[in-house]
Structures are given as C-alpha cells and as structure tokens.
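A lone chain, given as structure tokens: the form predicted alone.
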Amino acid sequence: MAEQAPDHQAREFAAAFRSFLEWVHAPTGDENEVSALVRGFLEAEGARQSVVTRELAPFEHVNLQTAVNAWSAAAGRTVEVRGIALPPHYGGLTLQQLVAGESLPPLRLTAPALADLPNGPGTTLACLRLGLLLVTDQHGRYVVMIQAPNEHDPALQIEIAGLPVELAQGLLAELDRLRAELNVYRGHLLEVSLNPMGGVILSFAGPPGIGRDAVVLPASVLGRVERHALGVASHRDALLAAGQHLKRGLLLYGPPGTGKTHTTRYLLGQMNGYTRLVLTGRSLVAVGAVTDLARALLPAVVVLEDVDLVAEERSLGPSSSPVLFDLLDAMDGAAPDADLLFLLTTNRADLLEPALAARPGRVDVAVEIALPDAPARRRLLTLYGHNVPLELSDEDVDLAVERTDGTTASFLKELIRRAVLESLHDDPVLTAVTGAHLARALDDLLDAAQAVTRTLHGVGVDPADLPAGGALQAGPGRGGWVAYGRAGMPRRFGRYGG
C-alpha cells in the first residue's frame, strides 16, 4: 500500500489547489482580458499577420532590455508596457494564443514583473520577465511580447504580432544591432558558470589587482608570456599592416600550485578594454557559445583553466564530442584578424599535446610555469609576508629557502600562514614572526603526517602521474613523504630538507 503524504504536505497541496480553482473561476468577462487587450489594440490587418518569434540565450536578457529601452525612446514611437499574471504553476504562453484568443489559461493584466539583473560591476537593470509592449510608430500599431527564461522554458523569447513578416524581421534586426552596440558585457571581466539546465551564466568580476611585481617568474618566462598576450594588443595595427594574424593561443603548463592561475589573473588585469571570459571546471563545456560571444565583443580573451580536467569530458547536446575538440573547433572558427586570445592552463600538457599537434596553429606558444628555484622562493617568501611583521635573519631565510627545494608557490604561501599561526600560539597579539616560528611551521608541513596537505599544495606531484581528472598518486614513505615521478624514482621531503 502506498505511503500517505504527511499532513502538512497534504494541507499545502490543498491550499495550492484551492488557490488555482479560485484563479480559474474568478470572473473576467466574456473574453480573457489579456487577449482582449491585444486583439483590441491591433488593427484588423495587423491581427491577420503572422507572429514572428526569436529565441535568445538567457544571458542576453539584460542586453535585450537595454536594447528595448533605447529602441522605445526613439522619436515618433510610443510604447505602453503591461504585465501578465499567469495562474500558479502554469507553463507556456505564446503571443499567437493571445492574438487568436483560443486555448488560453485564465490570465490577468497586472503591473509588469521585473527581474533585477546585473548590467555591470555593482549595478543592475530592471528587466521584464513577462510583459507586453503596445507600440505605435510609423509602421502602425503592433505588439511585442518578452518572456524571460523560466522553469518550463529555458530560452529568452521575443515575439512580434501585427507587422508584416519583413517589418517584424527588420525590428528584430534593429534590436540585434542595439544589443551589440550597447552590450553590457563589452570590456568587462566575466566569470562563466552553468545553470542546472546547462545554460551559460555570466557574472561580472572585479579587477584582479595583481601587479607585475607580484608575479614571481623568471624574467625570460614572464617576458615571453607578456609579449604573446599583451604585445599583440600594443602592436595591433602594425601586425595587421604586415599581414600577421592577431588571433592567438597561449598555453601555460606545469605542476599544480606553481602560479599558472596567478599569472593568468595578472594578464587579465593588464588587458583593460578587452572582454575577458573565464571558464573553469564544468563551465568549459560551454566553450563554443562563449567563443561566439567573444567574437561579437572583440577585442576579447577566453581563459580556459585546467583544461586537462575535461580533456576527455563530453560536451552537451545530442551530437556531443570531447570538450577538447570543441575548444579546437572554436579556436579555428575565429578570423585571423580578430584580436582574440585563447589562454589555456593545464597540469597535464601531455594530455593536450597530441590533439594540439594534430591540429597545428591553434596554440602558438606553450610556456612552462615550473617549480620556483631558490631566488624565486626567496622572492615568494617576501611577497607573501609583505603584510606580516617578519623578523627573520638572513640565515633564517637561507635555511627556509634550502629546505623548501622542490615546493610550490602555493606551499610557500601556506608556510607563511602557518608561521603566523605559530606566532599567535605563543602570543595572541601578533608582534613578530621569527625564524623559530618559521622553522616550526616548516617542520610541521614537512612532517610525514602532512603528506596529503603537501599534495594539496602540489608538492612532489609530477603532472604525468595525474590521470585525467587530476587524482594524485602519492603516499608516505619511511622518514618522510614520497611522490613517485615519471621514471618511478621517489622524491623525498623529510624533516631536514627537500
């Protein structure tokens, strides 16, 4: 026998059903008032015209509203906006139904429902969720309906009734032009994510705030990265005059925790005026749609972080293919004279190399971001300790640099944090972080019991030992921690050195 629903669920259902019945049986006259408004507004000829519908990506909602606002303000055009209230849990309404006056749910006119959507860092715009625009201009009287994505339909829809098809298409083209001209995403830093239906969500991000002095890389490495990413922007016209392409691909590769993402953030902060789109994790499957957007908002940068994590992941849709293939197709689809940078990061260059080699020209430069050498580790300790009251002698720093051979930038950042905690353990008032505190923190991090912690900071991890997906293969050994590298030779991090 089926289980009965709890009493509170039964009461909630009864209340919702009663609300629905009240809505259905509420007196609205002989004709649905929303349909009556639409049919009464349209001229006789207009009511016989086809309804033209256009679907847009959900992230275009704020751009569509921006375009509609500008279009509505044109001289000689009046626009009245009316809202529509649907019955509870009802999904699906078309302008064709309103014009025909048939197959309609009980509808009511109401104040327009609005969604407050970001249209810039820290600013928002009120956007129609479901509304009618009653328009009068040189073309006569016609109706535009905007319907935002909802639980029943993930697409953004704009429909036009009352105009000949050619004029309706011309209106949609005019709105397309305004969406492109007034696009709120142009020139901003945007983080890409996916909604539960797999649709793209764009979020405005603040400036990274990373200066060149905060990027601790060998001068030759940083210079190579800057020339390829930033140099093209500086010499765009000269390159085009010389017949050289602007579209480019840059791959940053190396062990986890060495600063690939940090370097990427530095570059993004330097490329003001570029539309910068950052994809990572599951959002990488949207590379095709995001690249289309980038091409419309040139100059642009598309950042794909940790591409190896989805190198064998399959894209969305019935004709799915590996995401890496989608990426290569997207990179190939951009015009050579498009100032478009694809910036990829990976811990597993060996996974990408065969595909990139088989389709040359997508990535122009690959730069290794290696483990920091001794001078770099010294600079990193200074960088991460710049807000910390460090009281370290030259001997303290020399010993820390020696003992951290083979570690990552991420590890050194954690080392400074641990040293601050050691100081606070001795004195709740943070007055000084000494060599003793630094040594104790290092002893703890290099202890055999901290093997997993070191793994999380990329220490001792050979990218070649990472299977697709990034799982680590490492374990504790006698007297320290051992990570087995490419040739099967152990690398040991014991209490007294790297």
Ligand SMILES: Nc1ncnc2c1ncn2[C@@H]1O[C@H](COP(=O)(O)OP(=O)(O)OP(=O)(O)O)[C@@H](O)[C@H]1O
Contents of the next structure:
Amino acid sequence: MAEQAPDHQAREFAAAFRSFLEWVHAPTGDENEVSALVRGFLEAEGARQSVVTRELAPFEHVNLQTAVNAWSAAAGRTVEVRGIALPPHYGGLTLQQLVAGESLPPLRLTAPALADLPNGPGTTLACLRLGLLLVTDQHGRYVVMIQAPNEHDPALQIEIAGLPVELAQGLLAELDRLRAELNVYRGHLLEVSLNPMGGVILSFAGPPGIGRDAVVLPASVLGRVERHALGVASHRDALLAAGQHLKRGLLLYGPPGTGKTHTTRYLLGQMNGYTRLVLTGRSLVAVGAVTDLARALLPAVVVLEDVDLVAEERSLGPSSSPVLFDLLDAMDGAAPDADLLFLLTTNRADLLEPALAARPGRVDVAVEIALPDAPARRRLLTLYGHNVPLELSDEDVDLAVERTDGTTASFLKELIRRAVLESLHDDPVLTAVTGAHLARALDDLLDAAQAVTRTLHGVGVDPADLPAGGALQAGPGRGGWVAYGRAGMPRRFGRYGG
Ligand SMILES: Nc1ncnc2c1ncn2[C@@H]1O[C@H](COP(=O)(O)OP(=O)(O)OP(=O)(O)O)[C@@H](O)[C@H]1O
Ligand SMILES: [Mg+2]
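For the form predicted in complex with the ligand instead of the form predicted alone, what are the coordinates?
Below: every chain and molecule of the assembly, starting with the one above.
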C-alpha cells in the first residue's frame, strides 16, 4: 500500500496546481502580460485600427529579417523587440488576439526566440521566430508581430496593429522594397529542395570549382554550350539594341554519365554574379515559385536537372497537368529581355520531344552530349589519371582507348579508380599503376557491364538474379559510370519479364 503523503506536501501540491491552472487559464484582458504590453503600448486610436497581415514564403524569413533590421535602423524610429513564449504545441497566435485581449493561449514575455539562418555561403543571421516589435516613429506608436513558419502554419507571417490600413500597407510595401533590394539570395548559387509540407527551401552552395580543362567534350560542342549560356552576358547591350531577346533555354541531352551535370556545374561556376537556382528530382515541381524568384533576382539561371523524371508525373490538384508542362509554362512567363537562362538536362530526349514540340520557343538550343570518341577517351584517361602515378606505354593507352569504345566519361573515371585499386592490391604502397593494372580493371568493368547487358536482354539469366522492380543499372545510379537503362525499365526487356 502506498504511503500517505504528509499534510504539508498535499497543501503545497494543491497550491502549485492552483497557480498552474491560473497560468493556463490566464484570464482575458490586461492580466495576460503579453496582451497587456500590446494594449498598453498602442494609443487609444491605434487600438481601434484593423490588424493587417501578410504571409510570405518560408525562404523569405532571412530576407524579412534583413529588411526589418535595415528599416528599424532608420532615423526617427525606435523599435523595441520582445519575445513571446508559447507552451509547446500551442499554435495559432494572432496579433488580433493580443490587441483584443481575448481567446489567448497562455503566454509569457521573454527574450526573443531566434533562428540562426544562412544569409550567404558561410554566414548566418539571427532571425526572429516569434516576436513583437514595439515601434515609435512619425506615424505614432504601433506594433509589428513576426511569426516564423511552424508546425501549425507553414507560412511566414507579418502582422501590423495600430496603423491605419493604408499606412500598414505602406509599411509592408516598404519592407517588400527592402527585401528585394537587400535580397540575400541575389547572385548566389542555390540548391532548391522541398520541406515535408512541400515548401521551397533554398540552400547556399559553394562554387562548383570545375575548370574548363576538366570538361572533356568536343570543342565545337563545348563552344556551342558556352556561347549560348555565357555569351549573352558579354553582348547584353548589343543584343538588346538589336531587338534580340536575352531569355534563353538550353537543353543538354545524352546518355547517362556523359557529363551533362558536369557541364552544367562548370557553367554555373562561370556565371558569377548570376543568381543560380538548381532544381533536381522532387524539387522540380517548385519550378513556378523558383522562376518567380529568378525573375526578381536577375540576371539568373534556373537549372532543371533530369527533367524527364517529371515528364510523366502529374501535379496534384484540379488541373492535373503533367509537371513537365507546368515547367515549360513557367519558362514562358519571363519577359524576353530578361537575362534569364533555363538550363535543362535529360537522358530521355525522346520523352521530352512531344512536350517541347507542343510548346515551341522554350528551348532554343538543344545540344547532344554524346559518348566520348577516341580522342576524348584519351583526354579523360589523362584528366582522371592526373594525380595517379600512371606508368603506361603508348600501346597500353591505345589499347585502353580502343577497348573503352562505347563507354561513358564516368566509366573512364571509374576505370582509373579501379586501376589504382588493382595496383594497391598488388602493393599496398601506391607506386605505379601499370598497363597490366589498367587491363585487369577493364576486364572487370567490361565484364560487369556485359552482365548487365545480358540481364537486359534476358539471355541466360536466372530470374532470381533480376533486380527487383526491373531496376537495371550498372554502377552507382545516375551519373554512374555506365548505364544501359534507367530504374523502372519495363521488364519486358527481359525474357522473364512482363
Ligand atoms: N565530359 C566529361 N568530362 C569530364 N568528366 C566527366 C564528363 N562526363 C562525366 N564526367 C565525370 O563523370 C561524373 C558523372 O557525370 P555526370 O553526372 O555529369 O553525368 P550525366 O550526363 O549528368 O548523367 P545522368 O544522365 O545520369 O545525370 C562527373 O561528375 C564527372 O566526374
Ligand atoms: Mg546528370
């Protein structure tokens, strides 16, 4: 049997519980300290004004803070920042509730809670998560509340109480102007991803650091890509004077592992000063919002990687159009004189063709990035053997170049790696990678590649060995060293399929 608690303990507990209940049911009106602060700060006239609210995309949080900081520092304005503590999982606080002093959750005044958000590659800015700005300026006294996206509301909110509506709108417009002017994303390389609610996340990325020499393509191909992507910047004024549009779409297509992504990264590295937004995979569905952003941050590049991945996918909602069409529509929205480059990559040009044909003018240049020819394969061996103690005779190289006919650039990169491994197998101290190492690595890789080919054609393969779901790919997937198909390849290719 449990021991009886002494009397004084029970009394203490009762008192604590009573004060807890009082805290939870903090009565309406001036007894809630946060509401009391707001109501006490506003002038009688101000307290009667409408609360004006604006929602912003979550990725604007850091820009809003940047704008607010600049705005707060203006001459003739004082801004006091106060934080609000809400019990965990308590959401849905509005400035309206604070002004009215009603329907309030239990609140406390605190130091402002801050989110430390990136505002550049390697720098951050402390941003208000939930806070009140008590403002005094030429318009009198008013309150601005900022609420970061949270589990209850995925949008960033800014609310204004105490100003006539036009002045509140004017303040929002002023913050818009400052957000645009001071936009932290302008001129940077940004990777676009989606949060679990489908909202856009922008992450600063460092420079790709790929030099021109590291891109092994026929000179005519690389030259064409460069002219189209980079040439416009140097001839911007002349083009505009001659009535020519700057907006352009460049499609790189070709087999996996030939360097479409690699070339794209090289170009991005050359486009300093451009706002560069990179979308891949799932994030391609955000192309509309990202294009709007690009238009606001010109000059800009929007990279749409592996667009075929969404060629057949349909967006949710009533229109239910293929995501690819949304993507092409978004490309059409920008003004022709905007220095805006859309850079698309795919290894399924066939899937794209009908959509592109139905919407002309989106892609003005399509460049095939083909399998490397013999001179290119020779260059690739040199490029990826750069830091390797290669001891190869001319015949060794000739043989390797000959035997790698039909393979990809990434295959050659992998070949060097395997040859190094072969050498390490013989001697754990890397002294020399010889023709014999290279030949062994090649035997091994080509053998593996052929096994995949056999699998593809269903020749002499045990069904148990077929990859699940028909995912037939040699090497490590996209950008892999050699690939004969794409995950999801219909099983009918195999004798055991279908
Ligand atoms: N033309 C090239 N010159 C130099 N290196 C290359 C080239 N192509 C590919 N590589 C090397 O192989 C890697 C994989 O290539 P990459 O990811 O660019 O292929 P991809 O064409 O984009 O393929 P996927 O269609 O699967 O996306 C690159 O990171 C690079 O190291
Ligand atoms: Mg790629």
